[in-house]
Amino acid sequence: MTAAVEKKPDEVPPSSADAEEEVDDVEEDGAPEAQGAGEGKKKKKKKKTKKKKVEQTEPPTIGLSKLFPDGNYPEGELQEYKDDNAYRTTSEEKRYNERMAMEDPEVTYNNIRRAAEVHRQVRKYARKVIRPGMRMIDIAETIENGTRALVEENGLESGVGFPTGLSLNHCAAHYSPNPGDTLVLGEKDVLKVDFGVHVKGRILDSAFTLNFDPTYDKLLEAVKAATDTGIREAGIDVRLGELAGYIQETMESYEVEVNGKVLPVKPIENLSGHSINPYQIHGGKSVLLVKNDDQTKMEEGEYFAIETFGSTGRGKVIEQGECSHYARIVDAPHVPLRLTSAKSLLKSINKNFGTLPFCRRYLERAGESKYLLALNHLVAQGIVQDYPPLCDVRGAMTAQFEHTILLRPTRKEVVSRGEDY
């Protein structure tokens, strides 16, 4: 648990988690200081330094370092793999295995655990303010801005992991707002809050979705189950079309009631889970919402967001609306290009993003301006890959949840599992 701390004008905040506060204490000792004294005197003793303990502010603006001094950070819920792979729990080998990774600085799981550490922390306050009547691109600020300051963001080492998702209602994914977006989040709105943190590429994804409505209450309970049965049924050895069925299944077996209609939960049949590679948010392997022949197994070590949407609607999205998330795709062809604006640009997305996904935002605020041109130059030549707003039926509403998943030689750990969900 963290809170805010408070600061008076004159106070000068602590800087480490180790800011030392020292008491006085008086305690009386009845006996004579020394033998023939006339009487008893008061003895002061001094209690050992107390330490007092570095907590977050409100909004997050303390790093990391600050908080886990020794830098170690805390392991996500930790799940039990099933059948023919319950026997790693207690293998020896896979447990030297793990003590292994840990010490590799390439393959350690505490890199992911840092990022989400940094998401717990930044959606606790995002989840706390973010409220009708507020412009989204103060709700997307405040996020990033809180996610740099606790990832302690330092170039491609570590930072934003993606532009911050705020897709709503109909939309479903890749909404977020470019500059000058006037839109205010409205009461009856369904906001789908997805975003991400890395260090040294290692990229934690998670998401949730919030109303302030009762109406489609049913409609986030299903996706959260959803994706809770997503974790629970993912593991070594899983193939993924059958991971999809067992999604399929949770999602529809909820219906939300809407004005006096009763409403199937559908999942989105075009959208999915995927697996995570270093520096790479889509890592090459996809986990569908609905049943399919996929054979592809889940293997030792992969990282996997697990996550679903669910939809009021027709069950599938269509690329709709103005294009705001972008990323150099991983093995871009190297073609000649003519524009001298273009050449400029590719060469700060490298300097800026390497192969993370960013938006029209992110660029300007890296110093770039008048670069729209450069930019659909570059997604024309196949250099970078555009992903507009993803939508359904507009009328129908869509929730999302997500979460990370590890696959650890011994067990399974959702490393972005929180309290809240």
Ligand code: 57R
Contents of the next structure:
Amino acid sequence: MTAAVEKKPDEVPPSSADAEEEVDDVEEDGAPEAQGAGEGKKKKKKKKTKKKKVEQTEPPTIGLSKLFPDGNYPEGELQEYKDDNAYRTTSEEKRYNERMAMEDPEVTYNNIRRAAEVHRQVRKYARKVIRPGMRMIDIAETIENGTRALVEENGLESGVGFPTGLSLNHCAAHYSPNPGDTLVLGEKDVLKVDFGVHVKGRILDSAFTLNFDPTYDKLLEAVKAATDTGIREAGIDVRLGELAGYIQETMESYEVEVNGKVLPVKPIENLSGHSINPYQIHGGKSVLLVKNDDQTKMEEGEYFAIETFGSTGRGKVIEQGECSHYARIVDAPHVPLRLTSAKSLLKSINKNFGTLPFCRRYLERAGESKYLLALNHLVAQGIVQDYPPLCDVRGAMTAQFEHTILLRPTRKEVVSRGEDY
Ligand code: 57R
Ligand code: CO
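The structure above corresponds to the form predicted alone; please provide the structure of the form predicted in complex with the named molecule.
Now the full complex is given, and it begins with the chain already shown.
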């Protein structure tokens, strides 16, 4: 690991490392010998290899191990800890712990950085091609195909981190198209793209919002600012309830004018960011978006998804519509299953996803069919958790921005930061 050179915040990681392709173009040195003359004395043609940068393709298809042959993936944006944790930046002891940590494959940050680079390259293409008129299923598969190719999917070693969230308008989270979904993206829609990439269970969770007409630009600006406040104020020993207060303050300092009516931007009170554990998208700690008295502290070495949701509606979501998102409950009680279809479905879930979230399209991709009865049985038995879409009132508009941060011993790393957001 290179000595942690202080990266200025705006210095986002390079898109493709120093992967160069040998392009031999044989230099004819001097005038070509007249053909045939002085056969024997053929002068040795000097092979000059011109280095050509291997660029990612469109759509993205090149596995990142080809673009980062030395296996070192770019560090994210670095932010120093504040107040009584500022000493960590220069503390010999902390830098030593960090160097030691890097040696240990379990702790090294290279897995999450690889997942982050996949996320940046896939979203770069997605932001370019997602346009009104596209089917939601095609948008989801474009993102998932890119992720699978670039992370070089390999069972539970590396792959898609959780279902591609494509929640629209008043729906804020947990909508993904189910098989047969014919929904088409509209000109006036506000789309939350929330997708994940994992390497050895280290899940990179990052999200952004797209709109195709300027009506709600201010809403997106408010939520991006609130998320950046959350990232800036996050830190070792920071209390989750206080952090929520900083996020709320930023969010509520914005308003949106919609068809002449000025609407306040509200943080959604029952949605949150969350800690992330290996193979576990929600690590148990929630970063709410409204000030509260949760004294729980952020701790050194933790991974957090800092995400905020803003709404022009009630600022509260309810479960609404058909469910697509599911996940096996980490330490689910072992209950005997009488339904054989449920038993075999659980086997397939354990084999293909373990405790990583999945959706119905991924079950079908894994070869499952007529699985709904068995799936609902596993939910009813408390073995699998269902996560229906979470929506504010019809007519409201919601937006989301999210990054994954690492609370490293010496400083904070916004590992999913990019040139885009
Ligand atoms: O990040 C089954 C998933 N998550 C995918 C992501 O906040 C998550 O409900 C969970 O697929 C399951 C929320 N907070 C309450 C606990 C207060 C939501 C919203 C954001 C999201 C999608 C999330 C939430 N809860 N867990 C991660
Ligand atoms: Co999240």
